[in-house]
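Shown here is one chain on its own, the form predicted alone, set out as structure tokens.
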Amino acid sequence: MNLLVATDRSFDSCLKCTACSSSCPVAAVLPDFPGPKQCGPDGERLRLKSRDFLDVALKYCTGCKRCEVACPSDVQISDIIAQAKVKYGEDKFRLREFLLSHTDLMGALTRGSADLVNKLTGTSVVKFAMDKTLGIDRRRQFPAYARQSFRSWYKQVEEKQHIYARQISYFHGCYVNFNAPELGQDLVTVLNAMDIGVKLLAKEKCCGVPLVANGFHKKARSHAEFNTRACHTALKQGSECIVSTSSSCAHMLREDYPAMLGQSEQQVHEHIIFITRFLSHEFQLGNKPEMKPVRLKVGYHSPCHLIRSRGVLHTLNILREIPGLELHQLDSNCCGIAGTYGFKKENYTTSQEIGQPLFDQIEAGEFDYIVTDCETCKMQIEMSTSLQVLHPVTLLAMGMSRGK
């Protein structure tokens, strides 16, 4: 059964308590959005009777899943809304949605021309053209592409990884491969210091989060099947597990893939772990890399999908193990970008208004850096504040290199 076209009957458990609407970041800033209860369980009851009851306000949902975190009855509200978008949405090709969602293809096309692409997408002329022709807001900043992909860099250290008795596989995702290879490099540094070798999947495709968000559901399912097979092969070849440094990728691979594929490979998906959960467990067992003091004041922002995966505590646990670090957990506010949502012209203002309380707290905090586990949260915070954003793994790597 395909999660993206099936009817989720969890709405039968809705108590109409409105906890979901009270926690919805969109409902807090956008009067035209009736809230997740109305669009989700209430709306689904009506839509099953007739598609004439379709509420166009479905398009305002960001898919942040905070409604599901708040729900006392475990109603899969965000999934119900996503399914409704598939069933009742317009089935036609849109260039903007294609460009925003096919991140692996876009990254591959920049090979050898990253500097030129970065320069062009940063110019006012190109921004104006994309705004007018595609509906990508001119105020949005694009993440820079790296000159060298992570997979290309990894070839330099691949042979060394075989010396370690313990092996894990790394699902790096599009962002690390094409935009931030240094995060993947930091992961290899940290795990090698813990006597763990890092292998890559033979091949991988985009996890599918942007594909689902932009209506390419068949492609997302195809990617899910491909990546699941790749993970299964890695486990058969001796990897203890598959880790990801992206909280959204990890949530998709571990939580959403089983339902998309009818639970057929549940045992594979259970071995896919977000990196801070893996590291937290290792630290508890006494396997910690030697670190020197990192005397920085940082604010930690918890990403929405990591909250849904119940993984924030693991990140906080490993950050507290860094000597000298002054750690402050920021209020649990959505940053507003929601993947590709905040790139779209019609959503830009809503996106920024959702994130404003977070931006204000960051600017008032006198931090050296902000830390978060999500790449799009990083994009949003760096664009909207004066602070640079680091991944928790990067902070660990900084602690290992200080004073050397």
Given for the second form:
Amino acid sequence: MNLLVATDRSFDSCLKCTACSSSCPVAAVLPDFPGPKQCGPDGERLRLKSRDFLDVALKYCTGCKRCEVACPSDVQISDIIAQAKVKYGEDKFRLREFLLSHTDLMGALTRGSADLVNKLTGTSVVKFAMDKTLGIDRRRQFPAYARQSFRSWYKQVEEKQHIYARQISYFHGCYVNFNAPELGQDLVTVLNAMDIGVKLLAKEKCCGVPLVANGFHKKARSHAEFNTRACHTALKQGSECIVSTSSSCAHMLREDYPAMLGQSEQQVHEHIIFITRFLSHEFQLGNKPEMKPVRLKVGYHSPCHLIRSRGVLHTLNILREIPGLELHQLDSNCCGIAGTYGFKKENYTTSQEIGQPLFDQIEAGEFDYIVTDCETCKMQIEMSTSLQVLHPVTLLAMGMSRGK
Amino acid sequence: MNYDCLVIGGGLAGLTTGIRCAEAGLNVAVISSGESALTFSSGEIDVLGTDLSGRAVQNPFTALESLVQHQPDHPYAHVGTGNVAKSLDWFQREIAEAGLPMVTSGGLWDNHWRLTAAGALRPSWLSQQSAGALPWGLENIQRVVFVSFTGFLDFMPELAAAGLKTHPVFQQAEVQSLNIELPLEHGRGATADTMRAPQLARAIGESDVELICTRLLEQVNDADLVALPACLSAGRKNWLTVLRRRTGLRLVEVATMPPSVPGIRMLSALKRRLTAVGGFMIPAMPVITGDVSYGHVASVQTPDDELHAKQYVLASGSFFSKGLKSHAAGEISEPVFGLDIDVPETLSGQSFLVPEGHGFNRAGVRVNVQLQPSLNGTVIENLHVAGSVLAGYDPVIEGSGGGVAISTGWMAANEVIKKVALP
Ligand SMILES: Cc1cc2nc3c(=O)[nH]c(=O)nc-3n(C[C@H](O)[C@H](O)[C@H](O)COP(=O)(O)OP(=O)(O)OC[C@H]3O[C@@H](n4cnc5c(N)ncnc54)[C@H](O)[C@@H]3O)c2cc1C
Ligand code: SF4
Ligand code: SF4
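Taking the form predicted alone as the starting point, write out the structure of the form predicted together with its partner chain.
Below is the whole assembly, all chains and molecules, this chain first.
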């Protein structure tokens, strides 16, 4: 996302074909959203003339990037819209945006009081209060905070990691650290089984996805600088690469940091890899852990940003290697949550309407589990359907521990 | 991680190949970089609409016989007339399985007519029920009304009416247009003039349908045919069926300017079918090059990976989809493998509307009767080619786009299935 660089001129190559508008999940459910063509290339032309042309409807865009995937002419539509929101929009500081976007801070604050926070955010009183005072929709379920953070669990296995000849670093992100340490544990299991040791960065900050989405650009940039330095050090100290189990963090670190920080650190960013891409390459080279059959019927949901960063192939590749697994690819359909977007009261209905076809398909499919790479997709699907959602790495780990 | 078959291109041709391979139990993935022509199309399947002398074709399969005799390099000649019919039957069953029933005309081997947004009539073979396949004999249709909704820009009833008036059969007929101003119950205050067809579809509610119904009964209840923009059948409810029942009129939907509701509906039905029968769809993934040596594709490259399969099918579409590339010097190339190309001598001839068609459209990848292409004269044995990237036909002039994509996609799959089964 070229948020902090000069104006993107890619709108000049727009062919007016409307392919983008036909694939926009928001336009499909919101009659008053003019759609990517009008908000992106068409609107930009006008906005360059006068900011009076700024359309308030821009705020409905979720940044899913499905328009960019559809565009035959490589117009960076979603980036143009995101830029316009920053450049011409009011920079309001709002508590809700602050709370939703400072995922690392929130995680740190709840440390030691996870049970209490989980209970509180689950109660209707608190939900009602958040709804009324903050504009966070009360129908939302919040991700539960774990009692022990991933980092503190990791200390138990840190010593053992040195016995492996190969070392890689893991950018766990806020979600694994505070909400889903078991996913991080599964990753260690899988990589160790492949004879690879797992290190953590000396320290990491939130990748910045929620900060950018909520308008905290300066902060996002400072996080980008911090994380880039940490990755750089890790590489110097012998890590082959840095992997992430979150498709959004990985996209941010790999694709968006270079644009935010300039190309100088590109070599660092090229070494940041989404986990299924790493595993798919290893498997292909013959480094595949032994797995027992996992006799489950699962539906795979591809997150929008993973589609955009061309990662669907890699996830399918590794899932197809799990013996016994009955794998069905779900229709490519946005789940509607789009990070923090769906948490906001004004977006709740839109968010659920966008996801409805996906939820229907999931309920009809008689699956044991749904599999997806993204933590916010997981939250959305678990809240809106009766199924539990697993990460691909967790399924791999299941194949290793079965029958042990 | 290897596939039995990798299909490059997820349009009508590639999806057809993918579905048939997956049904045969093959491990197949369809890799596609962008939107396909279906998003812009009417969502109907034309097999052959115009014969060699430029006349509208009533029985496409008879006309095909003579077409392939005169044009032995036509893709239909490679598939064979009998197989074209078989592939279309198969396709009709598949798409019905995916929840989108399509119909032929009442007459066993006849084309029917489909109405375009410009008010033209085109002979077509398979239609979605919303388009209401018009029977070949049009004489009974003497009063036609084109209806749209005030402000909606992607369908102009006046334009359509004027277009239909130029048709010989309708010169004496009464052709009118009617605009209805809708309250747009679910429009959240937005008006039709900012909406595209899929949005208009969602904005319409019971009160709008009630109003349309009243206006139709009051103003055009003696019409033989009422044509509306294709969006009613894609709403919160299938309003088209509701209106047909309440008015008793012959109502048909016409594909609007893109994005086209029926085109998108067909595309999603096919993708759904592909994954339902066990195939995989890899979106947003361009294939950059292929590694070919001694008449064999060893692998194909995407920006991040090298992919391997036993068999490959190229269904990358025509110029707009970037399956073919035209260069400044008037040259044409196939960008992935650099396959041998056929370019008609009359390439983009002096006049745009030459009777034998716009040479440009006939350019494409040259193949043998098994749909195998060649590279510098050497046939590639594990690559087959399907759809509009093929040379030797003109989908626009002939009215054959859908039929060629389906029948060549089907045949490419058959070839692949045969070869994968061999030890
Ligand atoms: C506006 C319009 C209206 C039409 N209306 C009708 C109609 O009413 N009836 C009818 O029968 N026919 C119609 N046609 C014709 C018919 O739709 C097409 O001939 C047919 O759909 C072509 O299908 P295809 O699969 O060959 O190509 P396409 O649909 O073009 O699909 C090719 C796909 O391959 C992908 N691709 C290309 N290169 C690569 C690569 N290197 N790597 C990965 N992916 C790649 C593209 O992104 C695209 O998705 C119409 C065509 C157009 C353009
Ligand atoms: S990023 Fe997504 S929501 Fe925004 S305009 Fe593009 S397709 Fe629509
Ligand atoms: S898809 Fe791209 S070229 Fe087509 S209208 Fe949208 S921005 Fe323009």
